[in-house]
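Below you'll find only one chain, the form predicted alone, shown as structure tokens.
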Amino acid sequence: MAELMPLEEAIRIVIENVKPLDTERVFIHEALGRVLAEDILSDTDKPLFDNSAMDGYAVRFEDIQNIPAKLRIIGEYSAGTEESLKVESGTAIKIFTGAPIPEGADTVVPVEYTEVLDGYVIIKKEFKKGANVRKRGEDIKEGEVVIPKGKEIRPYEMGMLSSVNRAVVSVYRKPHVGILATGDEILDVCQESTKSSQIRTSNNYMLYGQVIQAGGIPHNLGIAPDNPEKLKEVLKNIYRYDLFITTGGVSMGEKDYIKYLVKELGIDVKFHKLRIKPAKPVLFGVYGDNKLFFGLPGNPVSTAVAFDLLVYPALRAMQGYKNIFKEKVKAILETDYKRRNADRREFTRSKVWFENGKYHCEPYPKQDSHMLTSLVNSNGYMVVYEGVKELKKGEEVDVIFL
């Protein structure tokens, strides 16, 4: 099988073939998930001012020397307060959590250490100089980088970029993706059947959810006849979109069309046919300015295994993302393996679960490229590399979650 492309020298053609796309500006709350395309810097000190960081009694440290000590309380100070007092000798302000610490004051004492007696707070603790007092700028200071260009936007990004009064970001575009099926044979949902001969699809809603869950705007263009004309007139519209795929026509039937139709369209291909199981014939070609096609096997497990190995991360790199690929873990096998033919690496579909401490894996008992219910019933790929026919129980392997 010299012929086959080894996975990691297609995933290597994929990636540098890749190019981030172009940027958009959206307001905070479209931003999660997303991928920066700019620092974002601080517009001011954080904190803004120094403030307690317990409800308690803002006090003079060289008034709680000798503990017990006794203050006379002369006002409040809350969060947003307008009060201006100062804390002289033997006195003391009551304080709340996130108050502007009182001129005079340099160490908070926390509630639970005091006693208030006649107008008079009791302190029962000693504590250092500055206990318990945030001090301006000692989160962040003003023009300091507080998320750099390329992270991840998660729910505590979006509060970082709130608080430096940030409403709206630069973030690199999501891709729209065309996905079309073709075949003779194939229904769409709700379309009525006139052959025993024909099949519903699956391949062309299975791959819309999979275009979301990597980042990407899906565009179901439904179902192409295998008729090389109208197969070309559907294709010629590729151009519209970042990353098209087609699913069957790759393969060495007679009415495979796709790998002789995109070489007409101006498709570069970069390989054809890879050294794994399923999902052996793939596409994989480049055209346009930066844009990539991917001719995807038919049969639907095929389909699903391709698009995680190699569309996934093609997808997610174009959006900037740092951490491209699905995450591989090892697990402790469950039950014996074996196969007969050990030329290509397989990934068989799996259970995979978390128990003392470690993964465990047991592989779905079908695993035919067309029984899409060895998917359903699994959440992992288990890696079988070349060359290994059989794997025993209690063994460790590569797992890769769906």
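What we label the rigid core is the largest C-alpha set whose atoms superpose within 1.5 Å from one form to the other. Numbering follows the first chain given and starts at 1. Since this is a predicted model, take the numbers as computed values, not measurements. What changes on going to the form predicted together with adenosine monophosphate (AMP):
- Once the cores line up, the CA of Gly119 ends up 2 angstroms or more apart between these two forms.
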Second form
Amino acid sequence: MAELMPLEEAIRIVIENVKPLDTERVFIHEALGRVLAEDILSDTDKPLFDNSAMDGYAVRFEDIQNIPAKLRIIGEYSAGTEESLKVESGTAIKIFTGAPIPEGADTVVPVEYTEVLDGYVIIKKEFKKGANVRKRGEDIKEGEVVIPKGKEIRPYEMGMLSSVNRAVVSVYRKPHVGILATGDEILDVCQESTKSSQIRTSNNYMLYGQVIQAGGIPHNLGIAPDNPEKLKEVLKNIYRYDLFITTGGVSMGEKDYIKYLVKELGIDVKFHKLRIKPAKPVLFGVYGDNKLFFGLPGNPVSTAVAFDLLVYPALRAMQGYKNIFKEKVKAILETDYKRRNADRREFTRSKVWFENGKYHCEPYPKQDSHMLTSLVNSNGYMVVYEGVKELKKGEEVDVIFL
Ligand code: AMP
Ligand code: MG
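Starting from the form predicted alone shown above, please give the structure in the form predicted together with adenosine monophosphate (AMP).
Entire complex below, previous chain first.
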């Protein structure tokens, strides 16, 4: 058997050929999950003015040296107040959380340590100078970078964006992905069956979901027959997309035209066939201006695995994510595992769960690449590395979450 390319090398080649997409401006509401393409700076100091961290009394520190201290209440400051009173020696202002610290005051005594008597407040506990005062600029200084370029926007970053008055931000564009299934025997969902040899597509819709999960915008181009002229007709449109996926037609069969057509279409093929199981005949090439072409094998499980291992990180990298791979963890294998041929790295669909501080995993019993049940009943791929024929119950294995 000719030397097959190891997965690491294939991933390296794919990522090497990714160019981050250009940027677009989105409203804050639409920014969740996107990657920032600019540094976000604070518009002001934060807090913008000294204010109270508690409901209580704003006082002069020097007035609360002898406890209990009795101070005359000269007014009230609530959050958003426009008052401009001055705390003179022997006086206090009733204050609420978020209200500006009045002139003359430097310390806030929380209400629970006070008592009110005939227009006076009795301070019953000592506090340090500056206690319960949030100082101007103590969190952020004006002009400071509050979110760096390249960061993925979570709800917390959305909060920060609005707090620095940014309604619109620059993020990396989402890739447009064309999806085309091929095969004379493939029927679309709801399409009437005319021959008993036909099967219904899984790949178009599975990939549609996988593309969305990876942050891309899927375009389902349906199903093309195994006919070079018709295939070419559809594949002429690959230039409209940032990334194009076909399924089927890359294996050893004479009617597997994709592998021949790619060259005619101006795709620079970087690899075809990897040392993995399933999805060995996966084809990858580059076309146009850093556009990526993936010819995935037609068996649904092969399509899914090839997407998760190669297309997913490519789509993530195009959008500027730092974390481009699916999450991988160590798990304890819960049954013995054997295979006949240890040539390739195998991605065994498995059930993974967390119990007693560890992940555990159990391969699904049916592992053929046409059996979608292996994916529907699994949430991870157990990785069986090249050269490994057997794994024992209790051994630690690598698992990639679906
Ligand atoms: P191929 O890669 O074209 O040799 O196809 C391999 C196997 O996958 C064949 O049994 C096909 O019928 C099946 N297959 C191809 N495309 C699809 C699809 N879109 N959905 C489900 N099965 C498919
Ligand atoms: Mg086919």
